[in-house]
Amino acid sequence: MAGECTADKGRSFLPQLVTGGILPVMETTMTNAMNLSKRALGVPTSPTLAITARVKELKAAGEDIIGFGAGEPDFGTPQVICDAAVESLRAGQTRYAPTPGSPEAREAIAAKLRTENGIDCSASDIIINNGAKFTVYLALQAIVNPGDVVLLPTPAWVSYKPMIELAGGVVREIPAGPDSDFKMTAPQLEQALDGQVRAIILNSPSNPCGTMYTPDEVRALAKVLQSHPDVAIIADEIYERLVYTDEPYLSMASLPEMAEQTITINGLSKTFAMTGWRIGYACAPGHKGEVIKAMTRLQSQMTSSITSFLMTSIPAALQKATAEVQAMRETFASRAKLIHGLVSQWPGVTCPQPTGAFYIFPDISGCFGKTSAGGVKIKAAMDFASALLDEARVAVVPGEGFLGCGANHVRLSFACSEEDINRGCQRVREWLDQLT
């Protein structure tokens, strides 16, 4: 274990959640210079992206830290795909592009849509984005008014609540615990349903969760939704290609009946590792295609396009790195399979099995009442957390975030490679074999 950080002596290693959400301890004063909107005050830090930050700045202090927070591929970017952006760049385009994406991008992506998930599409009913979490901010913001209701399986992404409050909309939880593999049932979404219901966001695979909804569990959904058309399904689908089961993955929108109602959310952050790229995309056949309208209106007037000469590295990325996917993909599989294995076998400790994604989404709420060699006192997954940082040095997310019945959990992510899967497993496991 490497020596404590000077620098950070007294300092808890983890950011503590404080009101509002998860900020560093040592935050630093707001001025009175300026009055802020409530918009911003009522948005909380992203607790993934602050650990993972956190956790950046330990190991360039010279720590020892293993990390599980970082929601990224630990592959480079397919050669394939940089080349193209590459030409592109020495080409000249650098100019502005059109606000939905160019012609040639946007028939790409509706080709891929068309033949690998079965979405009858045209490139008029896409357009291209600074990345999915921004996909998935637009179309709220195109669909939701205030005062609209919009539904919420939690477990999930600790930035979906917060994008549909500044889309002016109230959550509303449907809750899965891992019973159901995290996974809404049919009879709760009926339940959960009424006039004030405007959309519904569904993400499968599932980030914290690391679980998928199987083609039966799909189409009882839909089952369910068809009977409410005025209700929008946003489909999170940035994990798609990251499956690990033989079940073989089912697109919300591919189901005829489900075609009008469903905006179908990708990017290529997750599969192509390609996160810094920033490029997600939506799709929205439906209604003459006014959805795709209203983002690229709101886009335009927003960031415009994204930059113009990574336009090429679309096509490139959908058509030529499949064989680079299914290698990381196959490694993922196999990243699942070890880690699942390991985490089994924590005292205390309870996880359903991986099929999806790149994380697991343990439950560590047998230990809450313990305290840690360190004499801290485990009373959630914000103090399981913090103490395993400073005292193990390895960095999971707290569940806190997530809502539902993540307190009860910690979410760890496997995009690292086998070796710090199998040390930081250790380290654990002799963290938790130390309390009392």
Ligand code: PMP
Contents of the next structure:
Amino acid sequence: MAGECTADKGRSFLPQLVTGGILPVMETTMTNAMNLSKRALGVPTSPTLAITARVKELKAAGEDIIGFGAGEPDFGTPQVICDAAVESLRAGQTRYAPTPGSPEAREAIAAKLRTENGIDCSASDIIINNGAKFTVYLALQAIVNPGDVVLLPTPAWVSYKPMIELAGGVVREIPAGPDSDFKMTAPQLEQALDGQVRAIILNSPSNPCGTMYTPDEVRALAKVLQSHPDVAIIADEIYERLVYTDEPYLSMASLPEMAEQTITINGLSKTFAMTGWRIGYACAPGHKGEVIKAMTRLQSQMTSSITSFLMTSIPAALQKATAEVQAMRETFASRAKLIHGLVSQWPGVTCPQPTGAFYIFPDISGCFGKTSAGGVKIKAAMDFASALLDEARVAVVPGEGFLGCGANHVRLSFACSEEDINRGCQRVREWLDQLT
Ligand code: PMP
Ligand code: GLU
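Rather than the form predicted on its own that you just supplied, could I have the structure of the form predicted in complex with this ligand?
Next comes the full complex, this chain leading.
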């Protein structure tokens, strides 16, 4: 059955990151000596960021670790983008900026969305935020009331569930598995919709699955959602330019009948290799601008705006870095092929071909019940990832935090060099060969 998970469903993800091995110890705040809020106590650390940080620490300590954990490009930010920021800094643009972003940066984003994505919008429909993660958070804060149901097709990126819950929302999963290419179908969506549903998060191409909804699939989902106009669609399109199929990318909001129902989210982190810059944005046309105004009010009380001297780097990225972006995309496309070929040779592991983003999501449940050379009994993806890091010095993200059938999978990011892909996949293969 799609989405069926053979790992132990009752085990919670985070305590298992606290292993005897070298995976990070996650704070689960079991005690409450400082009278921390329920909100703070309830929120887990992001496992993807924790693993990325741990790999950096181990490498800095001289360990020969191969990291497939980080969802961040290994390229430098294109020079033309850096130059724009440096020029602004030198020119003294160091004061508070307008909360939703400078008019020029908002217009550059609107122009990109109009010409590249076919979304009918203008600068006033745009807000710029401190990273797309915060954009998703603000969108949920703007539209979700306590008790509202938010649909989450799973496996899904680790941060959506905590962010929905921080807004008081209730997560309703729509599980999909490898047999449907990790994509929910229109009938599944129809079945999940009722009067309690306030929003759905759609992430295509998907983190962690590396798959993309085709234009026909987007249209089929749109047809269902169109008859539920009160359900907002949060379309996280952050990997929209990193696509490796012949199918074109179709943005939900480019369908005229869906434009006002959709909050399109994107950012510069992935496409432009700008993860540390923290630039994300949302586009929400219609409703007399109320969605963007609400997000702007919230942001005015939280972070004010993004760093002011980074505003000019937004038009620079969107208009002047085309050649660099194309070169990075081509490199990711060839890495996608390379890693898929290598992972497919792992004994007992199955894996669909990635068609977007920079993730591959193999099913490792064939290893459950086996014991590693270091004596670890592998009962779940967490055991697999932990033993792999301890014994073979290869970091992958265990799938439990991605929900749904994720517990049968591990995520590998191929935002790393071909040399690392070759060496890392070879190490995993040798480690797998020794399982008994
Ligand atoms: N959405 C998805 C699906 C992601 O994988 C990420 C990765 N961090 C983000 C949003 C947020 O990106 P950022 O905050 O770096 O812009
Ligand atoms: N989104 C990236 C990942 O999944 C970066 C880390 C994070 O923000 O979760 O690895």
